[in-house]
Structure formats: structure tokens, C-alpha cells
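Just the one chain here, the form predicted alone, laid out as C-alpha cells.
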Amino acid sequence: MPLQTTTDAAELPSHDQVSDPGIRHFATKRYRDSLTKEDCLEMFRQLYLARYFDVRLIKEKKRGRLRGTLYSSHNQEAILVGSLFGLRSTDWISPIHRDMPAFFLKDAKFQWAELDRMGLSIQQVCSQVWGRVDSPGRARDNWSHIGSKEKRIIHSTSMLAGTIPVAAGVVYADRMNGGDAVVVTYNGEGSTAQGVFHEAVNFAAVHKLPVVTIIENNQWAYGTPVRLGCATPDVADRAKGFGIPGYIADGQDVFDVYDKVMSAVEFARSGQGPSIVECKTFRAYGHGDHDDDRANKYRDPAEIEHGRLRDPIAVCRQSLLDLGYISAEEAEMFIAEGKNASEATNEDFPPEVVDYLNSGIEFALASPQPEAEEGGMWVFKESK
């Protein structure tokens, strides 16, 4: 397979244009036409899925039944749902802050209640949220400094970026041990800008390590906008400096990104190394909910009606029709989309995505918090 590099600057999208349609995007093949009806079905599920954990946290806080920061992942679902369909169970990832969903996404293909398969159930994503004693981090963050080596998920730092070389280095030592494994990071755009970054990405180019770096680019770094953290038309243009593809894939069409980092995967698989996927899509709130009324205030109320213009929901429907796998009755049920969580209701998404996060919060709220002399604990190593 030929080295693929970004087009030329001039035919890519500026940072302005990120949610127009129709922008030019290239891969190295549709990997979306060997997607059986069944995965395209469940694909879609899967966003809703990712944007009613959003709403439902939201109203749970505002009914006084959650405490805690809240990170958003709303409007950048296509990103998790498209990039982690195709992957094997073996494979690993590290997600961030925003990609809360992706921690039980993970293997979750046709399989949500499977708790063996290997992501972590809603039960224990629901419990870590609530601080219970059935979470993985038992109350110690209610968000996503989580993770599992039992399930390949590398734990998520607030440090964007840094878990990139952690993730080279589990791919490096699973080569060693004769493994094919493929890690799927996760950071956003701002931290690209950070030197970690670089040496993490230029060291997995090096050594040919099977890392995908996926950058969520957003267009905000927390109130930094991306034009003041990165001086190149795309930040996938930082691939040229390491020799390594740098893709870009429109975050708001679930099969577009599936294209893409599928492209990116077998790539790495194959033994060529690592890959930059640059998803751009727009953040739909502040950078937490303790930013929101923040944010109203250093964007643009027009820059954020366009943002959210083009929703990954309403994108994958259209999609769907136009492939004849959802009659045009069908397509009229469930619009979720362009609704904020205090207009989205129950009956904007699917019965069986309401009962499966039903299940995850009843979970949560009857399990008990741990029990105040386990603070101590995995702080200092403990004596046998």
C-alpha cells in the first residue's frame, strides 16, 4: 500500500468550513460497502445510544441526582461510534474526556449486554459516573480516568496526549510478544501543539508501531481556538513531518470516519506504522457544563448554529434512506437531532437505548459508595 499523505491545502476545508457538506475527503478504499444492512442498522443505534448517555447525565444532574463535571460528547458521536466498529476485541484504546461512551462501545458490536465481551459494561460505566462501589476507579473521579488492561483500554489522563506514548509502548511490547494488535488514541486538536505529542508520534514512526492517533478536532481547545493552536491549513498536515498518513475524515458521517480509520488500521496492522485521522466536527457546549454559560460568551452564537448544523444522526438517516435500508416512514421516528438535552425526550430515541442506559443508572443508584478506609488505597503500595 502506497505512503497517503493530505491533499493539497487549497482543496481541503478551512478552519471556517468544517461543517459544510460536500467537502473533499479521500481514503484508500470505502471499507462502508462491506458493511452488511445489519451494520449500518446497528451503527445507528449506536449514535443514539452515545447521544442519550449525553442527555440523560445532563437531566440527571439538573435533577439534582448527579454531581460532578459533566464533558460533552454531543455532536461528535459519528467520531466514536465510525472508529471503533471496525476494530477487532483484541485491539486496545485510550479514550479522553469526551469520548465518555466509548468505554462501553468498546466491543459492543450486536453484543451491549455481553459482559464478557471486551468493553466495560454500562453497569460499570454508570457506576463510575455515580462514584459506586462497583466502578472501576471506586469513587476516586466520577468521569473518565478509567480504564481496564483486562478489556484493552488504556486509562484516560486529563493530560491529552500523554497517553500516547503509553499506548506506543503497549503496541511495541505486544509485537514483541508476537501479537497483531492495533491502539486507538484519542486527543484533541489542541493538544497536538504539545510536545509530548510530537515525541510520542515521531517514535512510533520510527519504529513502525501499529498507533492510530485520532485527533477530534473540534475547533476548541478548551477557549483556545484551533486557528491559534495550529499555524497549518489541517491539523492532519502534521503527518508530512513524521512520513506518516495523515487522514481526514468528516466527524459528522459515521461511515466517513469508519472509512478513514479502517484505512488507518490496516495500514498499521500490516506493519507500516502509525497513522494521524483528523475528524472534524464541532463542539456543541463548553468545554464541560461548568463552561457552558462560559462559552455562550467566547463563540460566536452564529459560529455555533453552524457547527451543529449538520448532525452525525441526521446524517446517518440520510444515509440509510438513500441506501434503502430504512423506509421513509421509518426515517420519521426518533429525530434526536438539533435537540439540546433539556428539549430531547425518551421518546426521541429508541425503546431498547433507553432501557440499556435505564439499566446502567438503576445499577449506579443502588449500589453503595465505598467505604471511607479504602481512601488510602492503590496510593501507597501495600505490604502483603
Contents of the next structure:
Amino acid sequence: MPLQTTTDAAELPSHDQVSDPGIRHFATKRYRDSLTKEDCLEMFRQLYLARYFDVRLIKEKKRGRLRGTLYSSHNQEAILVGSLFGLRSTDWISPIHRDMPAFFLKDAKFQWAELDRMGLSIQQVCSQVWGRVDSPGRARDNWSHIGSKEKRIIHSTSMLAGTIPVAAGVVYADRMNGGDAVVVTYNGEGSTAQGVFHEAVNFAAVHKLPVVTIIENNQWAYGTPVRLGCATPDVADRAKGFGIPGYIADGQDVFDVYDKVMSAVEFARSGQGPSIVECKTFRAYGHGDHDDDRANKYRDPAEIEHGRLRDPIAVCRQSLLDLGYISAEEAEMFIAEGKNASEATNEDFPPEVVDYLNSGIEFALASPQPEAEEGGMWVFKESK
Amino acid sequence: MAAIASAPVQTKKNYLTALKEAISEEMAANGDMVCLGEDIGQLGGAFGVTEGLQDSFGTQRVIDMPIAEAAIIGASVGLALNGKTVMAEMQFIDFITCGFDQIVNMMATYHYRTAGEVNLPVVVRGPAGAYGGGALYHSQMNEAWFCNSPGLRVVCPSTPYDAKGLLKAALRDGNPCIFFEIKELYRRSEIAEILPEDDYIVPLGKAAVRREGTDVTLVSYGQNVYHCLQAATELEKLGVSAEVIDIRSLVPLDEETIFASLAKTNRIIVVNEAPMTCGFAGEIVSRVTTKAFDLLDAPPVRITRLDTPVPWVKPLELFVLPSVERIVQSALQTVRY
Ligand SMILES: Cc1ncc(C[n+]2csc(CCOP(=O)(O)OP(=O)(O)O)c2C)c(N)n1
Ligand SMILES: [Mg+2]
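Could the form predicted together with its partner chain be shown next, to go alongside the form predicted alone?
Next comes the full complex, and the chain you just saw is listed first.
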């Protein structure tokens, strides 16, 4: 039975509304129709996993156990889960500050704990967050500034949109090598104002490179609202200037994100070139945890309430209920939505989710800090 | 003088407040001044340097910019070309790289290539410096790139008094300026001080002697000034008298104050937290050796960051950066030379 779509514009909150339906003139298929029941339940579990990771880190930070700024992905998890789920293990991704769960969700389908899969292990990600030597980058740079050439994850810097040209280069090389990999890059709507964003997408368009650029439009770039960063009604409109498709997805609905991203991915894989997928969502907290108090001043409480109304976990659960994939009883089991990190407890999450993260944290805490001397190493490749 | 008895109690102000006052006082005094940057309006800046500014001066003069450093700097040039004075904020000085071309090719050269027709009163300012766990892209001191681009003033205050006075001087100077603020000093309460009630500036190109001494001269700027002062205290216990000079402005550089000190001590150590190769410490040492060679009784010393980025985790970060300990050890070696 096909999944119900929840993305009719009329259902979306007003500020999320698709103002130019013409932007969607590129066919998007209902890829969700080929998802199995198990696939759908797995995506649901992954939403819990992404949320729990965020909740738990906020708790750990509040207890003073972590250093560095925490950029919450709360309320934006459907974008990560929905975009990663349909990728092949040979595909590349390029996550940034708000996408921490992407590092372990990549290629995680039904095999979270499998160390050979093409994503980082939860042990590696926790070691990075805790600044330990078992981080893939040996904790030389902070938080999301990690990656893995082996696992096909591009290592970002802080400079927003800076990895898009790198992504283009990666898939150009892949094509030279006869591969059919696609790269999915993640950026906030604010970052689309960077010159390098336009330089890179244009290059990819000219050469029809398989670069899928996801724009997480959470309405805010730090303290600046989207209307001061972008003059087009939809950020996806930027695609028109490059002559490429611009898709718009309901970022709260994991299945809609899946449809749109898969459309873009297949378009790219078949050699037709890059595209932009704007996912409409809302930033749940402050820009980073340092900004939570101020964000309550520069954002209207009504706007925050409205923006958090359609929690991706609740939206997904409703789809599963409608499909008959879960019973009403099962639906009641874990109510994580609508709860801030301070309110949520372990009981709000499936036990396998809690166990999985615990295994990562335990590993990280047993991993040592790197030795001070490492600060002086790896400036150059040592010549043999 | 008699008025002092009845003067209201003045409160000490921190480095951040000093900057804030400089900007708002200049904005009030100069109706042709404009501020632009990311999140500087509604939010009041990532660190709060422009808090309340948009409320006071409106959205036309205090512009929340898209995340586009090249546009921020290029637009500043255009505003200045057409008669405005501009304060442009970089959210972190590290992100200045995204506007690099507009700075070094467009802005820095403007006066030169127009044979003096155009001058650009633009101050590009932003939080800089390491020691805070900010990692590779929130810790940089990239002043050397700009010192190597003729046409730019380069300034770096270490005290609240200087922060206010230098920023005002830079805004009135009429030349483009890259203004390095030390974010670790923004709210450091030990350095808070009472600021003059009246308008004042600290002239560009004038160093400050922070501590007098006779055996060795420690030259620095920014956060490392405090490492030098602490080292001087340690050295005093060991019977070595160190003079500490805070150059405050790199371009123009006050050579006289450095040479005058060297005439007393005949020994010099320069400390900066940027990497060594082609860093500003090297520039100072080279001026000393080429212009004041006869004053030297020992080889000049540079204490800098290793030639590495700034890593995140604390032991690594401290490993690559100058420390009080390293300054003390070098000073002891230098005086024994
Ligand atoms: C080139 C550059 N300029 C400024 C910043 C500082 N900065 C970090 S995140 C951010 C806001 C990003 O907004 P958006 O792209 O919408 O992503 P979001 O944080 O909302 O997910 C800013 C201004 C930066 N990291 N890089
Ligand atoms: Mg955003």
C-alpha cells in the first residue's frame, strides 16, 4: 500500500509554504512506494536515534562533560534520515555543523553496529565529540569537522558552503574512474549567500556533475531570518539561475524528503547533473547551545511554537499508523516528540537506540586524549 | 581638580564594552558612518559588540548582511567610495578569508591606483586569537597576510583603553584597517579599567611600554602581551629585569620605542601567537637586525606558534602556542648569552 503524502502545500504552515509551484516542474517520483514495511520502521527508528543523540549530548554538555559548541539538529532529523536512507554505499556525503547524526547514519540501514559499513561508527563519532584519540581526525578539529576518505565522507571546515566545490571535484574524479557515485552535500539556507556556493553549483551544472545540494531551510541563520539572506520566495529558486532542478521538500516528513532527494539522486546518477533540494524546516533551539537564551529574544515565541508543531517523529508515526505498519498501542510506546532535551528521558526512546549510543559513549570515555605532541604532527606528509 | 571629590563613582569597563562605546560614539558623531556584518543588527553580533546599535541608529545604518564576506567588504568599499565611513564586522576574523580578494586587491590598493583620488575609511574588525579551544577556524591570528598587503593599517589592542582609542583612531584615519580584537580578552575582568569620560583616541603607530626593565626587551601585541607581563614577573624573581612593549599597531609600526628599549637592554624577544614563518615577529626581528644591529648583545629571539594550525583539544593547543614558560626560558638563555 502506498504511503500517504503529507506535503500538500495547503497542509504546511504558512512560512513554510511553497510559493512557486513552478519550481517543481521536474518530475519527482514517489520513491516511497517501493519502501518495504521494514524500511519504513527502520527510518522511524533512525529518527529516534538522531533525536536521542541530540538529547543526550545536550544533557552531557549541561553536566559539563563536553567542550565545544553544540549545534542541535532537533526538529531537522527527517532531512538527514530521509536523504541518507536511499544512498548506495559507494555514494559520498558532505555534512556540516548541524548534521552530526549524518556521520553515523550513513549506510546504517539495518546495520547500525556493523563496523565495515560505509559510515562512521558511533564509537568514532562519540570519540570525536569527547575529544579522544579514537576520533577519525584524532580530535584535531572540533565536532562536525570530521570525515573519512575511506567511508566517503568529506571533511568540512567552518567556512560555510566550502565543501560544495570539493564535492564537485570528488565526483568528477569518480566519473574519471568509471564510477557512478553521487555526492550529497548539506548546507543551511543562510550559507547559500556565499560566493563559493554559486561558484561550485555552477561548475557542477556546466559539467553535469552528480552533486545533490540539500538546503536545510530552518528559517534562521544564527540571528538573521531567511528574508535578509535570500530575496527569492523559495531558496530552491536559486536553481533556476544555474539551469538545474530545484526541488522543495517538507523537511518534517521523512518520506517526502526521501522522494525528493531520491529524485535528485537518480537524476544525478543518470548523468543529467546536479540539483538543489530545499527542505523546509525550523530550528528548534538557538543557533548553538551558547545562543539558546538570546534566541528566545530575537525569535517570537509564537514562531517557535509554530515551527516546532510538526515534529518529524510524530509526522512519521502518523504515516506508519495510516499504513497499518504499527498498531495504536505500539504508537504510544515512545513519545519523544515535543520534548526538549531537559524534558526527554531514556524511557521516551526505544531501548536499542539508548543502548547503541551508550556503547559509543562508553567507548569514547575509555579512549585517551591525544598526546600534546600530536599538535605538531601531520603538517606535511613525511617524505619517505 | 576640586571637582574630583564630587565626581560620580566611575565603573571599570571591559574590552568588549570599550569597543561598543567606540562604535556607538563614532556613529553618533558621524552621521555618515555605516556598520555592516552578519547578525550585527537584530542579534547584536555573535559576541554582542554591536548590541543595541540597530535600535539606536536604525536598519539603514546598521545592516544585517547575508553570509557573504566578499559582499560585506566589497560593499564597504563602495560605501566608502561614495562618502561613508564604514565599520564591517567579521563574525570571526578567520572568516575574513572569504572576502580576501576584496580586501587585498580591491580595498588595499584603491588609494595607490587612483593616485590618491580615493581614500577608504573602512575598518574591518573581528574577534581573533587562540587559547580558548576554538580549534582551527575560530582561533586564527592571520595578521601577517594583511601586513604583507600594502595599503592596509593593521591594529591589535590588548587593553580596554586601547581598544576604544585605537578603534576610534582607525575609524577616523581615512585608510582601510584590519582591526584584530582578542576575543579571550573581551570579558576578562582583571583587565577592566576606568575609561576617560571625554572623547579620546590612541594614535596608530605608537607603541606602549607596559613594564620597564633593563635586562631584556619583550615585544608583543594582543593576548601575548599578558604572557610577557607574567613572564616578566617570574623573571624578576629570578633576578632578571624585563621590559615589556605592546606595539598595538603593526602597520604603521613604532620602531623608535622598540629601539629605545633595546638601547637599554641590548636583548630582544618577540612573541606572537601566529606561526613563525613569515609572521610579524620575523618582521620586527628583521628591522632590529637591519636598523639597530649595533644595539644587540645577543641574537634576537622569536617565540611564536609552531608552524601548524591551531588544534582543538587543550593539550595540543597549548603545545603549539607560546607560553609564559617558553618566554621565561628564552629570556634566561638570552641574558646569559
Ligand atoms: C564563511 C563563514 N561566515 C560566517 C560563519 C559563521 N556562521 C556559522 S553558522 C552561521 C549561520 C549559518 O546559517 P545557515 O546556513 O542557515 O545554517 P544553520 O545554522 O541554520 O543550520 C554563521 C553565520 C561561518 N561559519 N563561515
Ligand atoms: Mg538556517
